[in-house]
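Quick heads-up: it's one chain on its own, the form predicted alone, in structure tokens.
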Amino acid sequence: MSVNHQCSYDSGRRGNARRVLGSLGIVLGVAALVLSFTAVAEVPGAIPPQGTHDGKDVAQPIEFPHNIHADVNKINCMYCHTYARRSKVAGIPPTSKCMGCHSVIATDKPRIKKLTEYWENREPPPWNKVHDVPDYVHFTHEKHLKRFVFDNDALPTENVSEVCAFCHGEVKTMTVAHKTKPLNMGFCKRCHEANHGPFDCWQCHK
């Protein structure tokens, strides 16, 4: 092979290469687009905390199944935590609005006779606590709907778990909560950085 063949053979391989690296950056950079905007596409404007937990099981009187009510049947969170539009707490439905539902539907299962058998007996069931901060520690779910859903035009009210989901984790594929996010100061502060939530210490510490 002469000189000049052998320079414009290895001027085209580089040529070559040079074209699979540029498609190569391409495609790395539109699926790395794509997997930033799965990331927050569920919550337009909110960019979630960073941070996993690895909780311990909680033991509950009555196995609840998040999934079949919140995933399958699409009910919306802020139905059965009704306080959480508007207080502090989410709070946990009575079980009269259990009984709602429950006087007639499934009412052959397990979980439903002992449901059922709280309300006859006019006694809530001893539910226990998974999510939970210090003392010290001021919280209110009301602020932080308002902030990320009823001022967020762009997230319709009824996608609200995907807000649920920043602390609670996907509670909608879980049958009994799960605690998975660590919700300890870092994790706080790294969702108002992200966000543009308050930094007064007063905020968070009453």
Contents of the next structure:
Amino acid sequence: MSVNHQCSYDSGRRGNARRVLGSLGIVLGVAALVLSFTAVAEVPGAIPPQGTHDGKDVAQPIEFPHNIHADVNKINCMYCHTYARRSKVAGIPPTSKCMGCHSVIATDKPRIKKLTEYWENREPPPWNKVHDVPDYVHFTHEKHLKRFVFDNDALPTENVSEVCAFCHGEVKTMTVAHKTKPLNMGFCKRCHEANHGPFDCWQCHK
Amino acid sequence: MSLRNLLENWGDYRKGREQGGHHKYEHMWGMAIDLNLCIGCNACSVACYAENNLAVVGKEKFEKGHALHWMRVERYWDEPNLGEDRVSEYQVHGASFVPTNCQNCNAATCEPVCPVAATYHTPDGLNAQVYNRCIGSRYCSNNCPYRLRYFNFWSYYESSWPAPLHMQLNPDLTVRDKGVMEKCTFCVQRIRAAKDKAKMENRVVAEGGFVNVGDQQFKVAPGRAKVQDMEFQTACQQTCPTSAISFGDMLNPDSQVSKLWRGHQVELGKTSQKKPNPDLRGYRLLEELNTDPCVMFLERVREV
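Okay, that one was the form predicted alone. Can I see the form predicted in complex with the partner chain too?
Let's see the whole complex now, leading with the same chain.
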């Protein structure tokens, strides 16, 4: 009886300890979850897609510094990629858009000299595509921007780069864009599931 | 439609719409073809080739039945040989034409036999074919009573579109490779563009519920795009010189195609149309097989 009592007493103490540890764990877990969410979910009303990818470096005719434009000078992504909110493709800006600034800004830098050369020869720099989805995929930038930016009152339009980062990664920290997200069907599907996007095959496959 | 949905609702999958189906519909695209207006010029077929990146297979393969004409104009010589003494296999006068594209059946026979669910019914009432899911078993084609599914026996990319002809390919559509089944999609790329446009302009029906078409009731999904009638046309409809083809949403009671179906008392979900007035010309192809096709034909008025 006493042994039993001892045992039950012991187990009770151990149980208490376990409970304390457990609750500590839950608190820590919640804290970690909150932290991770505050670290990742900068876009209110949206759950970002999960998954990373280490794409090949794609060489470009001019080593375009995204970081200087988007991070240092805080230029909105849609200033240059102006078709993103209007059409399926985000588009590469025409050289005239580059020259709008760079006929006066930083004209002595070697990259700008190369750009000016292209401009004067009246030929666009042959940019190479970094983020490409297969031909059988129908993807519209405009509808995604509408859902996450323009219909999302909680997100100021200046912060659109957070939404772009869902699929394009932190382009702000890159010079030439580099593929950091897988952009495969699972990647799309997980996001559509979490954000209640359309789930029909023919919505995306063509 | 996820695989889970397919497995859990397998019993509902083949039931078709009359038993409730498994869908909340967004649209129900349908067609009406007036054979009185059809002159058999094959312009619809040509337009389809241009719009949908169809390969031209050549004479030898055409003879073997490898042609990929999604919209084919069938010819029948079932009329008397007017003004001719000699009766030949292909008489000069009196041919009837039936332009046949995929009937987009609501109880499609091709769908349940696909081993990989590459063909399925969309909430738009379309019979979809997902090319990159298709493994080329050809069960669907064998089960189609209309023979309106076409198989890519060969890769036609280089032979059909040698440079610079590849520049004319439609970018809204895949160029199918060999081993893949294909068929008329009711120009789904145009449907998709119209729906995207409507949604971008906030033309959306917020509430779900039920829509009655005839004595049939359709569950409809909330938040569906509000596409105007004739906002877009299919390629065959657009090119038809006599406007024999009408296309539209049958869930919209004011659309041209709904009016034609109603006017000729042809209804979805029936295996035969009991029409009191024999002057009404509407019928559907092989509807007695309970495929419930979404294409209605208006019979040709004959002289004799």
